[in-house]
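Only one chain is shown below, in C-alpha cells, and it's the form predicted alone.
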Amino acid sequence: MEKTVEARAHANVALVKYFGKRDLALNLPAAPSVSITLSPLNTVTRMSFTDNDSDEIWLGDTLADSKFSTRISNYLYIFRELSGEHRGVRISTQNNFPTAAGLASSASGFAALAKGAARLFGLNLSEAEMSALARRGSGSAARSICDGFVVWHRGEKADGSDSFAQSIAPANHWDVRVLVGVTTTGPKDIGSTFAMERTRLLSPYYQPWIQTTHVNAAEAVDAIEQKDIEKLGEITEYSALAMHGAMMATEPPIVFLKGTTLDVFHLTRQLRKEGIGAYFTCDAGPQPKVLCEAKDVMTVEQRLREFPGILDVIHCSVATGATAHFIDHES
C-alpha cells in the first residue's frame, strides 16, 4: 500500500500586514509583514498517491467542490514539475477553527499541502525554499511554515526567488499571547485577495500605507528581538488600523469590521489605562485578537468573554512551524 503524510501546520496572524500583491499569480506581497505562528489554530492534512493520475480532496468528512479541487489540482503542478511524479493524490484536510472567517485558514492550509506534498513527492527543500513554495498557494502560508516569530521579505526578484518567509525567534523566545474574540462563525462576504486587490487599485491611502510598513516591519522585528511589547503594540495596532482604513477609503468601501471588532478594540484601550499591557489587531476579518504578555492573558482572558458580543475567546501562544511525516495507514 501507498504511505500516508500526514503534515500538520499552525495559522498566523500578522502584526505588521502585508495587505495588497506587486504579483498575483506569484503571490508576491508589495511589502513585508511580521507574525506569530499561532498555537493551537492548526490543519491537518493527510495525502498519499493513488492508482491514477486524478485528484480526490476531500474537505474533513465532505468532497471538495469542483473549484476548490481545481485550485488544489492546479498548486500539486508545481511539485509534480519539481519531482517528476505525476500520479493523482488523495488529500484530506481538516481545520480545527472555523473556515474563511477571519482566522488566516488559508495560511494553516496551504503550509499543511506545501509541506506535506514536498515530503510526498520525495523533494528536499530548506525553509525558505518550503516558504516560498507555500506562498504560491496562499500568500501568508509563507509564515505558516516558519517557527515562532516570523518576518516575511518582499523581496525584489520577479520570479519571487527572495520573497519567503524565515523565523526571527524561536517560539520560546518570549511567552506573548494572542486571544481570539469570535465574533462569528460563518464566512465572510468578501475573500482577501479580492479585497486587498481593490483597495490597491482603488483606495487613495494604499500606497502611503505601503511606504510605512517597511519601516513599520524592521521596528517590530527590532522590538521582538528586546521583547519590548509596548513598542511592539504601538505598532500592531497601527498596522492593522491602517490596513482598515485603507480598505474602508475604497469605493464602494470594504469594511469588514463590526461594531464587535471597534468595541474590542476600545476595551483593549482601556485596559492599558488600568495599567495592563494589551493591544489589538485584527485581520481582513471581523475577529479582534489582543496581544499581551502571558503575566496579563488571564486579566484580559477574563474581560474578553464577558464583553457582549464575543461568541468565544481562542487563547493561543506562540507555534512552532510546520512538520510532515508518513504514518501507517491504520493510525
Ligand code: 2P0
Contents of the next structure:
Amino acid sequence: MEKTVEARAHANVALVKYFGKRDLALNLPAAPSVSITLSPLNTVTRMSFTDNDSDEIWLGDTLADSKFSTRISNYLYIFRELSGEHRGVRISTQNNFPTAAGLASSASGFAALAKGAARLFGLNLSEAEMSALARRGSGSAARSICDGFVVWHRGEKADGSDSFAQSIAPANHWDVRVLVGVTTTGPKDIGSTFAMERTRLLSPYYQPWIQTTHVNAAEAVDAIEQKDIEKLGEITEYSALAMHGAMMATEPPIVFLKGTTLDVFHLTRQLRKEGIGAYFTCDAGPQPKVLCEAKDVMTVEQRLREFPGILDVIHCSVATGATAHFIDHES
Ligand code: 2P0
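Switching conditions: you have the form predicted alone, so give me the form predicted in complex with this ligand.
What follows is the whole complex; the chain from before opens it.
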C-alpha cells in the first residue's frame, strides 16, 4: 500500500491586497501584500503515488474535470523536476467552504497541495522555498503557507526566488477576528487572475494603485506589530476600495461588489460611529469581510447576521500555517 500524505492549509484574507503581476507565468506580484491566515476556512488534501504515470484528481467524491486536472498535473511537474520522481499521484482534496466565490479557495488549495507534494516527493524545503513553490500554483497561496500575520514580499529577481511570504507575527500575537458575510454561494462570473491582468493592462489607476500598495504594506506591518486596529483597519479599507476602484475603471468595467457588499461597508462606518472598531474588506467576489478585535466581535457578528442580504456569517480567527504528514491508513 502506498503511503498517504495528508496536508492542511487555511485560507487567508489580504488586508493589503495583491492585485497585479510583474510576471504572469511565475505569479510574481507587482507589489507586496499583507494578510491574516484564517481558521476555520481550510483545505484538506490527501495524496499518494499511483502505480503508473497518470495523475488522478478528486474534488471530494467527484473526479475533477480535465481543465482542473491539467492545471494540477502541470503544477506537479515542478515537484517531479525537483525530486526526479515521475510516478503519477492520486489526490483527493476537500474545502470546508464554497469554492470560487471570493473566499480564496485557490490560496488554501495550492498551499495544501504544495505542502503535501513537498512531503510526498521527499523535498526538504525551508518555509520561504515552500511559500515560493505554493506561489507558482496561485499567488495568494504563498501567504497560506505561513502562520498568523503574514507579508508576501514582491521580490526583485526575475526567477521569483525572493518573492515569498513570511510571518510577521504568530497567530497568538493578537486576537483579531474576520467575519465573512456570505451573500452568494455560487461561482463568480470572472476569475481573479483574468480580472488582475485586465486591470493591469486597461485601468488608468493601475500604476497609482501599485504605488500606494507599497506604502500601505509597510504601514500595515507596523500596525500589526503595534496591535493598532484603527491604523490597520483604515489601511485595510483603503486597500480594498482602491483595488476595486482600479478594476472598476477598466473598459469594460469589472464590478465584483454587489449592493449588499457596499451596504456592509456603510455598516462598518456606522459601527465606528457607535465606538466599535469594525473595518471592511472585500476580495474578487461579492462577500464582504469585517475585521475587528475579539472584544467587539459579538456585537459586530450580531449586526452582520441580522443585516439584509447576508445569508450566513463565517466567524474566522487567526490561524497557523500549513502542515503535512504521512497518515497510516489508506486514502
Ligand atoms: C489577495 N486576490 O490579495 C487578492 C485580492 C483577490 C483580490 O490574491 O492569479 O487566486 O492565482 O495568483 O491568488 C486572488 O488571486 O491569483 C487574490 P493568481 P489568486 O488576496
